[in-house]
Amino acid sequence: MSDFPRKIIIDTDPGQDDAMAILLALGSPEEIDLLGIVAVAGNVPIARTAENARKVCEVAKRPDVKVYAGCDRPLAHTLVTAEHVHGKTGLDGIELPAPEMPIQDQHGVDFIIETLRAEPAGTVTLCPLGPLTNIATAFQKAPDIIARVQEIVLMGGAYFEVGNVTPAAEFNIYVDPEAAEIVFKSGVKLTVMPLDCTHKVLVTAPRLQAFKDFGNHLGDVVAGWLDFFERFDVEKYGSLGGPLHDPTVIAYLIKPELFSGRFINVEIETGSELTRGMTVADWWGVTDREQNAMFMGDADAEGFFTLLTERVRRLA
């Protein structure tokens, strides 16, 4: 198993679901080797999410993370956020105290510029949970850094379940569809995990019982985010459960026969006042267009819970 440990810089905007995500990669050392988390404008404002960066480490007993404030808005655009979703904090749930490990005080893009060329080429993997902003102003301020990244293993996008902040369009890449054109073009090997995935494994009453079942404050703070950020979308599609989107990066890193997918040409709209932000995902491979990433749709919801509820209930 030489693949692992991974080394990986965590790109996020927490987001209920990005925590969970962070929980997950701090659960598993023996694949995941975090090298540090980039807070990027995103769910909610930086200032919001740089907090609840560091508010996640903490709930992990994990204050020794290193701890980034990228960028504060899109390339192009006014900032678009979803404390409809996430609540005002975008962490909402439970009370969390403030946290009181630090923001580091280099530049999140400037850690990753500096990670990416201090570490071998090729073992390092970007994994962006929220708008691509840091990653292409990384690209664009460092271009010698993009060959020497192994992967991006990224969420955002959809094909068949199309929109969820605007009919067309994803919210992730709905916020910087500039800086996903930039990834998406940059030619690093690209896997994406798009609501077509992630829309497959929903927070059921008995998954979330599991994580209640911790027993302890862990369990109550997660338990506490699941409820509340599920809401939202078991209103909106009448489904069972919310979806868990971002924790699909890590699981995939971790154990990537859960989910299965194709090796598409995904292009950005940028253009269109209609479908801006949309993924538009050759999948039927109706375009001569160059393959240029994996995109998943689909994933084994039981073994990924499985996963998910084993890594985390290690932190407790």
Second form
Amino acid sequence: MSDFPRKIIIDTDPGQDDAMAILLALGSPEEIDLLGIVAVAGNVPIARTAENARKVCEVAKRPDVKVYAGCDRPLAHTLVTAEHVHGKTGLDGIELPAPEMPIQDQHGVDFIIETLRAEPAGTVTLCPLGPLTNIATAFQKAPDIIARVQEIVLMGGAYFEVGNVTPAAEFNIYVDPEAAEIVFKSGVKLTVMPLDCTHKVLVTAPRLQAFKDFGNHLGDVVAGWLDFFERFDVEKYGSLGGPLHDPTVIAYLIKPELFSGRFINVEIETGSELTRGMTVADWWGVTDREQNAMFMGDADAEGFFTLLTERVRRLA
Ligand code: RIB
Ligand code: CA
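Cool, the form predicted alone is there; where's the form predicted in complex with alpha-D-ribofuranose (RIB)?
Shown next: the complete complex, the earlier chain at its head.
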């Protein structure tokens, strides 16, 4: 029996790269059955991430997708946002109208709990693309759902690439390290797309041009987002383009062979302010700590962008 379509919940803080992940999922109905989108506070506050998730669905002409608002702040820290990367709206790069589709009344955490209880055990994959606050809160509120999760495939963390928001930590984990600790210690099958992997899928000029060549509104929107989003990383790293972090999560579900990594122990620093949110990845196996995560270290960038461009084009 085919593994497809995979039933997933996307938990997200759009974010231009989150937006690309949502478009990739919506452009891949054979492989992905998107049960719902839950917004979380991260790149920008929850009001904006909940609005942005709906803007993305409307760009994809999918106002039927159910979008929920989740947690508005991390478990134990004040919210740190990333307007310096994503702009004030979180989707800077092109003006989009306010969404007409509704936000669901149910809290996003309750949607996650209800869905995991309603669907057969082991059939729903959680795809966090932002801070892990909603996932951790759902696990705390309803521990019975933990064993029912098929897999968590998340974007977050770093080892060789170290930090992008502090010298030690990647943004998603840094914003809510206590939530990350709950998720990484939950025992759920965990696949991690860290900066080590996402820094290898850069939006180079030819890859950006491929979207511009759509010659339609969708191509203009995507090109506007990516053009804006990449300037922070290009300036900081001197790279040939911005790293397209979040769509690697969905691409992994569709074509896992695009990525490679190791099954290792990964723990989260929560005690030190200096290294808060660091993913302490035992890549070299120097401890006897239990392995708990498939930690990706490499990506086939050409294959990734071919898939992404082809699937997003379908939505035009
Ligand atoms: O560090 C990159 C991650 O932080 C991405 O998910 C980006 O959208 C931001 O949330
Ligand atoms: Ca994100």
